[in-house]
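Take a look at this single chain in C-alpha cells; it is the form predicted on its own.
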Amino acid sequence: MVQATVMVIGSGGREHALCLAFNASPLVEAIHCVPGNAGTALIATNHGVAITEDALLPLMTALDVDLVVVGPEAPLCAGLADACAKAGIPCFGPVAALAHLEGSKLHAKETMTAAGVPTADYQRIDASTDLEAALDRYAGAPWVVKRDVLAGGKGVVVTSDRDEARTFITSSIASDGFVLLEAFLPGEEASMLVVMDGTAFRCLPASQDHKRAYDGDEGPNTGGMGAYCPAPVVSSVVHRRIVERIVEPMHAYLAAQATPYRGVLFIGLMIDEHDDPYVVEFNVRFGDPECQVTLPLVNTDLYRLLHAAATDGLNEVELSIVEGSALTVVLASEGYPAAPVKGRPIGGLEEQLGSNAYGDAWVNFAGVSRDENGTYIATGGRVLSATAMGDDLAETRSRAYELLSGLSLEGGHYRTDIGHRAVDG
C-alpha cells in the first residue's frame, strides 16, 4: 500500500477541507501544510515559509513529497506547478499558462470562444472606448463589470445604477488598463468542480454558493458565506448539457495544449429559464466554500484521485459519489468583507473539535490561529464554517446551524438562510 507524503499549499477553509480528506485516506502517511491554520495543525505539520518557488522547493525535496496540492490561485498563476514539474514533483494544479484562465477574464473569454463554450457577450473597454455607447449597448438589465486581475472573487460589480457602473469602469481602467463589460445573464447560479488531466475528466457533484453577505442575498459580495451540495438546479438534463456543451469541449481544448491541464477546473455557471447552462467564470482551483461541501461526498480516495490527475492517470480512476448532501455556513468577523476586525477569541471551539474527521457535523477552520495561551483567535474575515452531512438537505442544514449555535465570536455574523433555494423553494 502507498504510504504517501502530501503537501497542501494555503491557509483557508478549503485547505483544511483538503487536509481532512487526505487524513481519511489509508494511502497517505504524512500531511504537510504551508502555511496552514489552527485546524490543519491538528492533522498536519504546518510550515511557516513563504509560498514561493525558492522557499517551497527545498522543503518539498527535504520532505520527499509525493504530491503537491495547491489551494489558492495566486501561486498557480505565479508558476508553482511549472517549478514542481521541473523538479519532478507531481503537482495538482495547472501550469501558469493554463492558470491564466482565472488570472485573466479576457483570456478566459477568448478561450471559451476558441473552444465553442457558451458564455455572456462582452466588450473590452479601455480609455479610448466610447464608455456611454458601451453602457447603452447593455442597458435594460444590470451592468456586469469585471476587472481583468486576480481579485479574490471581489473584482466584479453587478449593478443597475449607471453611475456606479461608470465609476467602477473608470477606476478599473485607471488601475488595470482595461475592463470587461458583459451582458447580464439571468437565471440561477451553480458551480461544478471538474478534475481533469490529459487523459480524462471527472465531474464532482454540482454545488451552490451564497456570495452576498446577508440573508436574502443582500449586501456586498464576499468570498462566499456558505454553500451546499448537490444543487437541485443542476438536474439530470442540465448536467448532461453542462458536460456536452462546456466540460467536453474545454477538456478537449485544454488536453491539446503543450502541457495539458492537470488539476481542478471550477466552472461558475448560470442556468437560464430554459435549463441552458452558460459559463460565468472559470477558477483554476477548488472553490472556497464549495470545496468544503463537495469533498465529503467523494467516496473515491482523494489521494488516488488527485495523484492520478497530477500524473495523467485519471482515465484509470473511477469516481464514486456518496448519496446524500452536505452544507456549510461561514462565520465571519465583524466588518467583513469591507474591514474585518481580527484578534478576537472564539468561544466554544475547543468543545467542537471532535475527531478531526467527517461525521454528522464538524468545523472547517479558515482564519483561525492559537495564541500563546492556546486560545483560538479569529485572524481572518471568514473565520470558520460549520459543515454537516446527511441524507436530507433540510436535516443537514439543521445540523450545521446547531453546531454553529455552540460557537461565539464578538461581532461575528453569519447568514441564517444557507440552502434556502433548495430547502425553502
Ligand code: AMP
Second form
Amino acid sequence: MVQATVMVIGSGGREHALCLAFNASPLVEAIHCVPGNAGTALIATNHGVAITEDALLPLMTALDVDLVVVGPEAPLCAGLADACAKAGIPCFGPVAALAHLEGSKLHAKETMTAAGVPTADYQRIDASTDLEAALDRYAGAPWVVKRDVLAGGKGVVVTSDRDEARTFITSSIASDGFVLLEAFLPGEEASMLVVMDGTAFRCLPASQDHKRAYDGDEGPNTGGMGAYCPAPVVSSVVHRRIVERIVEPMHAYLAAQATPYRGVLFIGLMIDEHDDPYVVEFNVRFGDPECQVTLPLVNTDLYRLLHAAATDGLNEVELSIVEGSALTVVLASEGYPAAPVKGRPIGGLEEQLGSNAYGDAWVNFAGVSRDENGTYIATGGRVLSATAMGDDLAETRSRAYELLSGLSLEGGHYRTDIGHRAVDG
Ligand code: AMP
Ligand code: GLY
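Please give the other form, namely the form predicted in complex with the named molecule, since only the form predicted on its own has been shown so far.
Everything in the complex follows now, all chains and molecules, and the chain you saw is the first one.
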C-alpha cells in the first residue's frame, strides 16, 4: 500500500478540511502544511516558510513529497504548479496560464464565449467608453461591476444605485485601466466543485455558500459565512444541464491545453427560474467554506482522487459519494469583514478536540493560533467553523449550532440561518 507524504499549502478552514481528510486516508503517512494553523498542527507538521517557489521547492524535495495540494488561488496564479511540474512533483492545482480563469474575469468571459458556456452578457469599459450609454444598456436591474484583478472578493459591486455603480467603474478604470459591466442574473446561487485532469472530470455534489455577513443575506459580502451540501436547487435536471452546458465544454477546452488542467474547477452558478444554469465565476481551487462540507461526503479516498488528478489518472478513479448532508457555520471575529479584531481568546475549543476527525460534528480551524501559554487565540477574520454531518439536513444543522454554542469569542458573530433555503423551504 502507498505510504504517501502530502503537502497542503494554505492556512484556512479549507486547508484544515483537506488535512482532516488526508488524516483519515490509510494511504497517507505524513501531512505537511504550509503555513497551516492551530488545527492543522494537531494532525500535520506545520512549516512557517514563505509561499514562494524558492522557499517551497527545497522543502518539497527534502520531504520527498508525493503530492502537493494548493489551497488558495494566489500561489497558482504565481506559477507554483508550473514550478512543481518542472521539478517532477505531482501538484493538485492548475498551471498559471489556466489559473488565469480566476485571476482575470475578462479571460474567464472570453473563454466561456469561445467554449459556448452560458454566462451573463458583459461589456468591457475603459476611459474611451460612453459610460452613461453602458449604464443605460444594463439599467432596469442592479448593475454588476467587476474588476479584472484578484481582489479577494472585494472586486465586485452589485448595486441598484447608479451613482455607486458609476463611482466604482470610474475608480476601477483609474487603477486597472478597464472594468467589466455585466448583466444581472436573477436566481439562486450554488457552487459546484469539479475535480479534473487531462483524462476525465468528476463532479462533487453541489453546495451553497452564504456570502453576506448577516442573517437574511443582509450586510457586506464576505469570504463565506457558512455552507451546506448537497444543495437541493441543483436537482437532477439542473445537474444534467450543468454537466452538458458547462462542465463538458470547459473540460474539453481545459484538457486540450499544452498542460491540461489538473485540479479542481470551482464553478459559481446562478440557477434561474427555468432551472437554467449560468456561470457567475470560475475559481481554480476548492471553495472555502464549500470544501468543509463537500469533502466529508466524498467516500473515495482523497489521496487517491487528488493524486490521480495531479497525474492524469482520473479516468481510473470512480467517485463514491455518501448519502446524507453536511453543514458548516462560520464564527467570525468582531468587525469582520471590514476590520476584524484579532488576538482574543477562544473559549471551549480545547474541550472539542476529542471530535477532531469526521464523526457527527467537529470544528474546522481557520484563523486560530496558540499563544505562549497554549491558549487558542483568534487571529483571523473567519476564525473557525462548526461542521456537522448526518442523514437529515435539519438535524445536521441543529448539531452544528449545538457545537458552536459550546464555543465563545468576545464580539464574535455568526449567522443563525445557514441552510435556510434548504431546511425552511
Ligand atoms: P464573483 O466574485 O464574480 O463571484 O461575484 C461575487 C458575487 O456577486 C456573486 O457571488 C454573486 O452573488 C454576485 N454576482 C456576481 N455576478 C453577478 C451577476 N451577473 N448577477 C447577479 N449577481 C452576481
Ligand atoms: N466561498 C467562496 C469562495 O471560496 O470563493
